[in-house]
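We begin with a single chain expressed as structure tokens, specifically the form predicted on its own.
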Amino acid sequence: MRSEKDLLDSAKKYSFRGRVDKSVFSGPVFVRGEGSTVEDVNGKQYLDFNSGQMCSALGHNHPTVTDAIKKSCDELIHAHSSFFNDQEIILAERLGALLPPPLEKSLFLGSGADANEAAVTIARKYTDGFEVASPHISFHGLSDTARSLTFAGWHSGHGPLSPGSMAMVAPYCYRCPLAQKFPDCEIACLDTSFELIDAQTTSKPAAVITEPLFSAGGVVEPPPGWLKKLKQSCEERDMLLIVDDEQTGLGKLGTMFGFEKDEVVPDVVTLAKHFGGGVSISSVSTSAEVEEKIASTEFVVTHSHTNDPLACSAGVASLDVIEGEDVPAKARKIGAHLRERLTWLGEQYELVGDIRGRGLLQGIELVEDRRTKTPATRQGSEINRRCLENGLIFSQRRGGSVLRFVPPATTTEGQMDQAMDILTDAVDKASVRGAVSG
């Protein structure tokens, strides 16, 4: 096997270094994974509490998924996208049975950005409108339209946003932009947002696209009732509600879909990430009524690998795992233990300002002072470095002050305790104030 140095030297010469959270040529260089762990070229193992790029939340190399991929390799890897293939139809049928009515029509694409681009096109075609709004801590992908509706970052140097893109005030209660307190605010962020949308609209607004829990924006969960009120505000303006459930759906939050908590059914929903069990596949789903109208208006968003049988086979296998192993129940159990350990951490260290999230998607926000809430970005970077050195992977958000944890559904109680012990040691060493007094 080639050494880490040899591989990194080659990367410096031949590989792009433009990563989401990293722009240097450094290790670790990974070579294999299983369940909740990954191994680098040096043989060192890490607990992967980011689930790869959140796409291995069922566990790395889940045997049900790998068996389906091997079978597809023997039968049909790729198919003409103008025709149907059996795996595509089976996957659409399975997904239609899981989604709440009337969401029963699905199209399968490659990435989450692909699906969100398609969802925006669907909304514009269906409503004959144009403007699309998204909360100001959202993440929807890094293709052109998706990036224009991604307000959590990743805009620098990319020129003006695509026409028709609007930012809304996000329901970030810990750092409310309007200096309000829930529930006394009566969700003023939404009222303010729609006043701005109404004022800026130049034609007819088409949709709002939102996550049910803002993952890349800092693991921020909207207050109860926000999503329901958002749906009502969209209906009043004949806008569609698109829910980007790519980082939050399919069991990750402890429910099958992230939008279920507020008992809201969106007009369009997108899925991705662990949908393929590690293989790249995404979906956009809507009602038969919406599909009927747009399908007759020259709606084409397909590419060379749309509905590919190998990816769809992986999607079917992932649903087998999600339903057969009751991943929502696993997420609730693992999430409860994770929350218990994070809560204890917050009780011990002033550095931990807020704890939030659900199931397999949780995070802590670090602050230098709990009264001023000054983001502890330096300490966050130090904690991340120490944890990586000691075999724990997670991601940082909001300049490094938010630590996001996405443990796979295969994570055992022992692995969770090991990860939290590594984190506790790192927080202790980075903490400016030490233990909370009293």
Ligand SMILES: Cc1ncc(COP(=O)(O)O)c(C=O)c1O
Given for the second form:
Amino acid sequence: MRSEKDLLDSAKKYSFRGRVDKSVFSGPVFVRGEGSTVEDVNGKQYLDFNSGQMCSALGHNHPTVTDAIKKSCDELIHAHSSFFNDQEIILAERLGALLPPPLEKSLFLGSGADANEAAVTIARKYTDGFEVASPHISFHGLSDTARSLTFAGWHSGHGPLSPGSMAMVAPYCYRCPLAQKFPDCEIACLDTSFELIDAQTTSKPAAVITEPLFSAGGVVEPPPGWLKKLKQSCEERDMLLIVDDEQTGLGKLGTMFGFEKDEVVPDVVTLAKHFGGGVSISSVSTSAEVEEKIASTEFVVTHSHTNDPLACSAGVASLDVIEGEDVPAKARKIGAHLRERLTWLGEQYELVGDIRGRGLLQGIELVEDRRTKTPATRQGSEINRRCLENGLIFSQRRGGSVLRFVPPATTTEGQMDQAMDILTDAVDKASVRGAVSG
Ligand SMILES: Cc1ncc(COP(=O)(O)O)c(C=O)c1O
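Right, the form predicted on its own is done; let's see the coordinates for the form predicted in complex with the named molecule.
All chains and molecules follow, beginning with the one already shown.
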């Protein structure tokens, strides 16, 4: 096997950098993964609490998924995307049975950004409207339309947003932009947002697109009732509600879909990330009524690899795992243990200002001081570096002060404790004031 140095020297010469979090040519260089661990070229093992790029949340190289891929290799990898193939039909049928009514019609694409672009096109064509709004800490992907509706960042050097993109005030209660407190606020951020949307709309607004829990924006959980009130506000304006459940759906939060918490059924739902068990596939699902109207227009959203049997069979296999192994229940159990350990950490260290998230997607926000809430970005980076050295991978958000943990559903109690011990040691070493007194 080639050495790490040899591979990184080659990367320095031939690889084009464009990653979200890392722009230096340094290790680790990964070569294999199984369940909740990955291994680098030096044979060092890591607990992967980022689930790859959150796409291996069912566990790396799950055997149900790898078997399905191998079967596709014997049968059909790629197909003419204007004709149907069996795997694509089976996947649409399986997803239709899983989604709440009236959502039943699905189309499959490659990336999460593709699916959100398609969802926006569907909303525009269905409503005959144009403007689309999204909360100001959202992430929907880095293609042009998706990036323009991604307000958590990644705009530098991209010039003006696509026309019709509007930001709303996000329900970031720990740092409420309106200096309010829930529940006394009565979710004022939504009223303010819609006043602005109404004032800025030039003809008819088409949709709001939102995550049910803002992952890239800092693992921010909206307060109870927010999604329901959002849906009502959309309905009052004949706007569609698109829920981007790409990161949060399919069991990760402890429910099959992230939008279930407020008992809301969106008009359009997008899925991606661990849908495919590590293979790239995304979906857009809507009602038969919306699909009927859209399909009668010249709506065409397709790419060369759309509906490929290999990707669709990986999608079917991922649903087999999610339903067969009851991933929502696993997420609740693993998530409860993770929360217990993070809560204990918050009781010990002033540095931990807030603990948020659900199931297999949780995070802590680090602050210099709990009163001023100055983001502790330097400590976040120090903790991340030390954890990586000690074999724990996770990601940082909001400039580094939020540590985000996405352990795969395969994570055992022993692995969780090992990861939390590594984290506790790093938080202890980085703490400005040490243990909280009293
Ligand atoms: C909520 C959400 N939407 C969309 C995307 C974009 O997906 P992709 O990177 O597959 O385009 C992501 C990726 O992190 C995401 O978290």
